[in-house]
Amino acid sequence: MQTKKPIGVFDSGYGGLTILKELQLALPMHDFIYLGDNARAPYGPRSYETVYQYTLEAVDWLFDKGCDLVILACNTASAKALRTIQQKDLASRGSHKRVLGVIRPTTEVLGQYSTSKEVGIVGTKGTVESESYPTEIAKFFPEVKVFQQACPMWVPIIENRVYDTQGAQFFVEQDLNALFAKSGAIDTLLLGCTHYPLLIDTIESLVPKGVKVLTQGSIVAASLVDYLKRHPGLDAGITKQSDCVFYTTDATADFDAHAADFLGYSVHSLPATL
């Protein structure tokens, strides 16, 4: 029997169930392992170090059930610890080991859908004051200009499933007119957090006249399909089964009903420990 070899997806929380469905519309045959710290989310507000320390504690876990791709689904994991796993851990745990992130497969298009070239993004306050975005960003495209606003309360509002609520909106009018306060000529609105699309439609009905509001997890996918072909030994490696198994730190029925609203279908999780 073939050993599993699947792409391992991690995220905090929820978030990156978005990124996942989309990229197992993108990879319908490929494995897939997602799992979720949500006994310790959020990461938002925590320091570097303990997203590092956290990040690379789940890198490993998924490492260790068979996966060699590891996509951090995760923005504040993608800006805060990424970098430094590449670059110091990568080594020590294989070369033909890799660990991608959100932030840059983004940062490479999103000039390209503004034409005022001034963006907006909304993330968590360890996103934000990461400055990953406008860092990035300008390397691709030096002449857009990048305005920001953390967004504390979005992602809470998310995990307690009170979404469409009055309360919902009022935070999320709130942190979007302060973001186009700064700037009237924003044209495109990134949401740099992968919790953020289920507030999409509340989004949309808050930004001005004429903003693209613009999900993370299509441009992910698209460009992890453009990697693997890149590298067709990583890919080949890849068990192509069509499966999907769900971990989660916490509870697990409390992950499989948030799971179903991020994802549209139902999922069972199992337990894991890091």
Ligand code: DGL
Contents of the next structure:
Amino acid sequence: MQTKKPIGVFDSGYGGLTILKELQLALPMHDFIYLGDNARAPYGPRSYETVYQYTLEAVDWLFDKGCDLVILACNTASAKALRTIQQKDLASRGSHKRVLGVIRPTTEVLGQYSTSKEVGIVGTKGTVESESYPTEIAKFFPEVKVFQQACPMWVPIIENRVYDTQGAQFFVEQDLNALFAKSGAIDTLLLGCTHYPLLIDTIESLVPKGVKVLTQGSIVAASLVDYLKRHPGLDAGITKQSDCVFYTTDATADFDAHAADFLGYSVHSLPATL
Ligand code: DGL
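Having seen the form predicted on its own, please provide the structure of the form predicted together with D-glutamic acid (DGL).
Full assembly next; the chain just shown is listed first.
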């Protein structure tokens, strides 16, 4: 039997499934392995040191499972851990190992969506406070003004599956009002947290008329397709049997019940200990 060499996809919990779904559409033959650290989610309010330590444990776990390429399908981990892992840890894991995030591919194209050149970004406290988005966007689109809003209640709302409640509506409205009070010229809103697409209906009903709401999945997927074309050796090493295995650090029954909301199909996850 051929040993699997899948692409690893990691998130603090369920959010990365919104990225995985698009990766599977863009790369239907590639094998994937998804790891959700549900037992320790959310990462958004945690310190740099903690997010870095948890993310590195997850990356090493995925490397041990045969992945040469790991996608951090989590903005918080991309903002707080990716650079240190790339610069400090990868060399000792083997020169062929790669870890990519979701912020860089998003910022490479984000400016193209805005006519007013004012964009809004909603994300976790960790992502917003890292200033990763304004810093990266300034490299590719220096003319674009960035307005950010941390939305600390949104991930708990999603992880607890209470999207369609008055409580969810209250917190989403409160944070969007705070963001759009910063500028009336924002014409593009990026959901800078991979969990947030689950709230897209509520968000779209509350943003000012004419504002485009962007999710990251298809952007990250297009970027990965391009990256694999530019790295044919890496791509050749990934097994391609349309396989996907799901792991969670928390209860598998909960994961399976919830994952279908994100993926549109049911899964049977396995337990992981980091
Ligand atoms: N889904 C993650 C992100 O994109 C964060 C969720 C969390 O706070 O753990 O930032």
